[in-house]
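One chain comes next, on its own, written as structure tokens: the form predicted on its own.
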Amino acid sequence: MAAGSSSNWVMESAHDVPHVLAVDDNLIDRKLVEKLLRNSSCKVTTAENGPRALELLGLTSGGQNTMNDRSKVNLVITDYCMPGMTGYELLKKIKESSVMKEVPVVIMSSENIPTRINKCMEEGAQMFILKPLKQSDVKKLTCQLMN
């Protein structure tokens, strides 16, 4: 079960292979995620956490991105309950970000509270995926980048 919204995300050329950064503090999580990607032929990323996802975006104080301008990030999907920074701060401050902003953001949860998905859909969420993760919600994510 997926909510969405209804903006249109496209990247800059239909040859290009869509480069997902996956954030999930559990690893066996983040291995799956990464798994189900690359069977969408994504180019894949991953952090265990808020603060390096942000620090591979280029968004902490020091600003450097640490991926090359020609690896951007199409998509970011990150878990919502992470011990730190959870998964909706770090929504907030991609979406605070100038240069972030338009990068869709969707966040998995395990747990279906409507008020979290509420929050983060308002936050400027993509989209909010309840886990365990499957090929068929991939396949819309990477169906909506390609198209």
Second form
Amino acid sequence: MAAGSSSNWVMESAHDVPHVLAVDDNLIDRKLVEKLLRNSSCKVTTAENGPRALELLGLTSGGQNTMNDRSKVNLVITDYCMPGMTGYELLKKIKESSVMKEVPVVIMSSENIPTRINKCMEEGAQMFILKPLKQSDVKKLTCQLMN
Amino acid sequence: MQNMEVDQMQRQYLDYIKSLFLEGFLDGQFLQLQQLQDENNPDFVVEVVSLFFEDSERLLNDLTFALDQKGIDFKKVDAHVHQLKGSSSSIGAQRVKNCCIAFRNFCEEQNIDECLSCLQQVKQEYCHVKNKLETLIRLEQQIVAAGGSIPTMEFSF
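So that was the form predicted on its own. Now I'd like the form predicted together with its partner chain, please.
Up next: the whole complex, starting with the chain shown before.
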């Protein structure tokens, strides 16, 4: 179930296939979100924590973008509860960056906590999705991305 | 052309999976997993379930260790339970997930006795669902080996 989404956003690149970065510390959830996204015709890169995600996005100091320039990320989907850097903190870092701040960030959580949801939306999250993820959640997400 | 044997296996499979839902071992999330399986990923369910087994066994060991310490770090215990709750929820292992919910409450209360009791319960529920899933997968494999297709359950509840 998706709660709260801002207006539709448009893919920045002219690529046909959205490239999604999925961040989750749970192995099973990573596999699941990856499959759900692939089923919605997305290219997927996964990361198991915030720092790794920032590295892949080229947002770590040193600024080395480890992903091919042609594979610019169109969407970041991240778990909220992660050890070390939370999904919220990752969201903030992305929104604070000049390069990546336009990239939509979706937060996933197993806990339906209104203050948590509001906090994320205020920080610029595109959507907040409750776990466990279903095909319908991801389809809704990718439809918005493609329009 | 389907023979009677495959028919029978399919019926047995449907009865079995229905019972797992009725008895609360599995919930709708498991059906989500099955729906993700396709020609490109014909073993998706088995792969995810296997990951779940590995991950859970590791977590249960970590929990046993953490609760065995003189000075229990409840934050750590809670973190492990949170992981187990997450994975069991994602594959639809409802009873395991529910055990974890109760377990987390006792972690918050720092109630050692109840935590130990929860650990026992979650281990038991894990064993149950592991056996059930292994049986289910075996039934699926038998059907496929006999040339049949795995029937989809009509989920009206």
